[in-house]
Amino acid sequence: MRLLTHNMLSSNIKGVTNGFPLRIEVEKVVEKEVEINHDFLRNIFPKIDWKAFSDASRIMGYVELPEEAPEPSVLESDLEFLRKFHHALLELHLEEGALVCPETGRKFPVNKGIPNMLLHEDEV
């Protein structure tokens, strides 16, 4: 599961009002090389919750991103930042682990890179 996916997921358990961001529990992280697409990165940047993204990248062992969201203008001028953003967003994969609801503590397993967000009957 890429951090792009993580940044879009939240817990939808009945009664949960604060299901984002899901906390990551890491068992195995893999890096998969992906061709960089500058236009995609520039377009997705405003949609990313930076704090959740930055924290998740650190949990997965990648500490190269700034804690505070940079100004969007950096996307036009700083190729090194774009490379780091690309790497964290698209090349780091949570292969095995769990996503944890911040409110209930419910764990959603991640196996072979696929998060299982199915709810139990009493959670719907």
Contents of the next structure:
Amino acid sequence: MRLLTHNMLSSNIKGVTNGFPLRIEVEKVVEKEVEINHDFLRNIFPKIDWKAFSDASRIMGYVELPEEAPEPSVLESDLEFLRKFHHALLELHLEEGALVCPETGRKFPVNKGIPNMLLHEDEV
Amino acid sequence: MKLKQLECLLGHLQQFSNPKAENSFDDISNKVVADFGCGCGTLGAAAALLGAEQVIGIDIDSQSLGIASMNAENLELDIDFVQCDISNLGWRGQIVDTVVMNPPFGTRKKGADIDFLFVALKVASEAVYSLHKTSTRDHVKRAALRDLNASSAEVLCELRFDVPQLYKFHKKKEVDIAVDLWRFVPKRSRGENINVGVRCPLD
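Now that the form predicted on its own has been shown, please provide the structure of the form predicted together with its partner chain.
Complete assembly follows, chain above in first position.
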């Protein structure tokens, strides 16, 4: 599971007001290189919840991202930043671990890179 | 979905790149695409091959997801998979550009395809491509425009699917059904968090 996907997933357990972002518990992170697409990065940047994203990247072991979202103009010219953004968003995979509901603490396991978000009967 | 059907589907999707009809290509190329009820990942893989930048496949069944994962790897495609019940999907807003899906047709659980459409129209920001039985065409159009927040609903083409006896509840050895390929455009929300566990309003 990439951090792009993590940035979209939230806990939907009954009674939870805000299930985003899910906290990450890491057991195994895998890095898979993928070709960079600058235009794609510029388009997706405004849609990303930056705090959740940069916090998550730190937990995954990558400390290069700034805590505060940079100005969009940075993406026009700063290739080094684009490279770091690309790496954290698309090249870091949580292979084994868990996603944790921020309100209930319920763990959603991640195995072979696939998070299991299925709810139990009493959580629906 | 058989390879033959996929080829037919892709053929139709690629036809629509003239200015008069909607430009389907723009909905996929360089975009974030989600495949709802991805099964073995065929549609998602097709989207990736057509130039989607990122594809996310969602399905309830772990066995299908295992196969989907393997298929993606064999095709050297970069696809994320999530195991989830679509009706309980917790999702933050309309970040995904396009949703593609071949939903359950609602034979066993009535209205299953409309449930999927409900969620898809909340998650996609640009377009939803979906397959529904031709026999339900009027119902789907009405539901989409009146109840599910679609600003437009258009049948792109009609396909014929040979569905072999795949599941225990299938009574015949093979059945030939007419299926519509739809393109829906969602109305944009103002970017709030969306928890999509609300029951479909048509239940």
